[in-house]
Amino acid sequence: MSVVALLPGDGIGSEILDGPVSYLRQLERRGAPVTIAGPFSYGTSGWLETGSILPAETIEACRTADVILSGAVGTHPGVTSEQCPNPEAALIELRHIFDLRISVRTVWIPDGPDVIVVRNITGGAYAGPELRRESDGTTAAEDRMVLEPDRVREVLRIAADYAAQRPDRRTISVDKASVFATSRLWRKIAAEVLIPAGIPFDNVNVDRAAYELVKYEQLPGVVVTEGIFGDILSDVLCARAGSPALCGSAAINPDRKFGHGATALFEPAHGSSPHRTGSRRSNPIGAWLALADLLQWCPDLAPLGLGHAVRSAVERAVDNGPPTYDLAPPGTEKLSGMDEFNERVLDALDTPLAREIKETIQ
């Protein structure tokens, strides 16, 4: 049984799973191996709440689950900055809580293949504060990137077993080596992992990339790369899609050890968007891609090809009908909304294959 905590976040966190929640509800209700816990509160929500973004019932709830589903955390309508300066610190503190330390995302382009992103999450650029020194103004600050070799053999063994996937996809390896001593390093141990594995790569600076990612009509099938490189990059990637809602991200930890506490974090990668919350207006999309990432990760959901189904379900849903405001034409009249667009996959999700997977779990 897979234990799912619930954490909607801030702004729009909330409403934006409520059709990747229906369909997990959905999937309780029936018998399949799931069960929801919460939701749980943090960020903006926590500090409101609790006084504290990352209250010690949401962690109790993510050490005793096996996969957290999160919305959006940041900015929260009718909080500012100053009233709670930084929520989205709870995240980054769940991911060192719980060592979820490499970063999946799944950027789904409507007219072509999607592209996934693997970086590391909590080493390299976004170390701890022990390796920062902030300034007053007077004196310099200091981020020091420090990259651990088996840190990053692991994330580029991952990248791996994606490039594998897509064989007739293009992998490109992303540093900075003509200035970077970590890129160097990366650069070595990116020609250790991949040639061994038999996946053909490219060794492409960070800035050559985001000119290709941009420029080049047809997309890499993996990028994979170090956090901050990565960061950016996957941003440029759901510009060429289209839009910030067109990704998925997982926060893993690769040692998969079920019965210990959150193996994985799933959210979709865009913002709080705290002016939206309540039109809904927003794209869900990038909520369902967490949703098929989860289903697939789980070791006793993942048999039952659920996360494809979600996946074709989304597909299906952008085909049948008008689009969300974020991918419409200039001049379009007619759009959809989220919980029409989120119909549309349930609908989708009720097709003769989609009620066969399910009738195998009752």
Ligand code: IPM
Contents of the next structure:
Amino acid sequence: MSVVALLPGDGIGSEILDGPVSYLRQLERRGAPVTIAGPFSYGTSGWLETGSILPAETIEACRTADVILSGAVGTHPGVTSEQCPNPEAALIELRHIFDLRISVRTVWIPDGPDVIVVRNITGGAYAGPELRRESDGTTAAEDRMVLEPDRVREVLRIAADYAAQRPDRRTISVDKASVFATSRLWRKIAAEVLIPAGIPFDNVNVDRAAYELVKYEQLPGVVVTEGIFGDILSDVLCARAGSPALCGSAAINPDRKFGHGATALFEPAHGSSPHRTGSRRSNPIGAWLALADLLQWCPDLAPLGLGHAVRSAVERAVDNGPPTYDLAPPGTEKLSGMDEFNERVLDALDTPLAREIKETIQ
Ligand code: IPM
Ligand code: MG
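Having looked at the form predicted alone, could you now put up the form predicted in complex with the ligand?
Below: every chain and molecule of the assembly, starting with the one above.
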């Protein structure tokens, strides 16, 4: 049985999870090995409710869960950045508490194959507060960047597995070896891991990588890199895909020890979009992709093949109706709101294949 802790977070975070959570609840009702706990607040909403961006109750819920499904963390309507200055720190802290040290993102490209971005997210640029010094405005601020060889190796090994599944696509390892010692280590380990694994790859400097991801017609199948480079490049890829909503994001602990607290956090990669909150216009694809990854990650859910079913349902929902506002060419008259899009995904999930799966569960 997998326990999913629901952490909707801020802004559109809650509404964006409506479709995926209603499907999860269907699965739960039909006796699939999944239990939903929550919702629990964090980020600005956590601060509003309890005065803390990461309330103790939420941490506790994640300790008794196997995976986390999050909406978005960031600005929330009605709360100024003076009142709650850095709600994103709650997400970073959660990653540290549960050692969710590697990020795997799937950028879904509507008219082409997807791109996987694998990055390091608790070490390196995303180190904890012990490697940072705040400034009072007169003293120097400091962010130390330390990369442990074993951590780099682990990120590259995961990327190698994805690359092996995409033999006809390009793999790029991104760094800034001309400047950073950490990047020179990265480049050395990239060769150590990828060459013996038989993965052809290119070392690409981060500035050049940004250029290529915007300019080249063919996108790589796998991008593997340090945390901050991957944060920026995954947004570049979302722009290429057509919307920030086209990316499902997973922060994972590769040790996968179930029964000892959250092993992974799944979320759409977009922000909390406070100005759209409540409009129910946002594109929920990233949230559906996050759910697909979650269904594939949990060992007792994976054999049901639901992750694959969700992904193809999203594709059919895109093909079989008007676009959401973010994907509509200018002048498009008929648009799909979020609820209408979710209906189409849920309908597409109600196929003979999905029914068979439901029967196996029953
Ligand atoms: C992301 C976000 C986070 C990150 C923030 C919210 C800490 O930008 O998941 O891409 O930088 O990793
Ligand atoms: Mg980001």
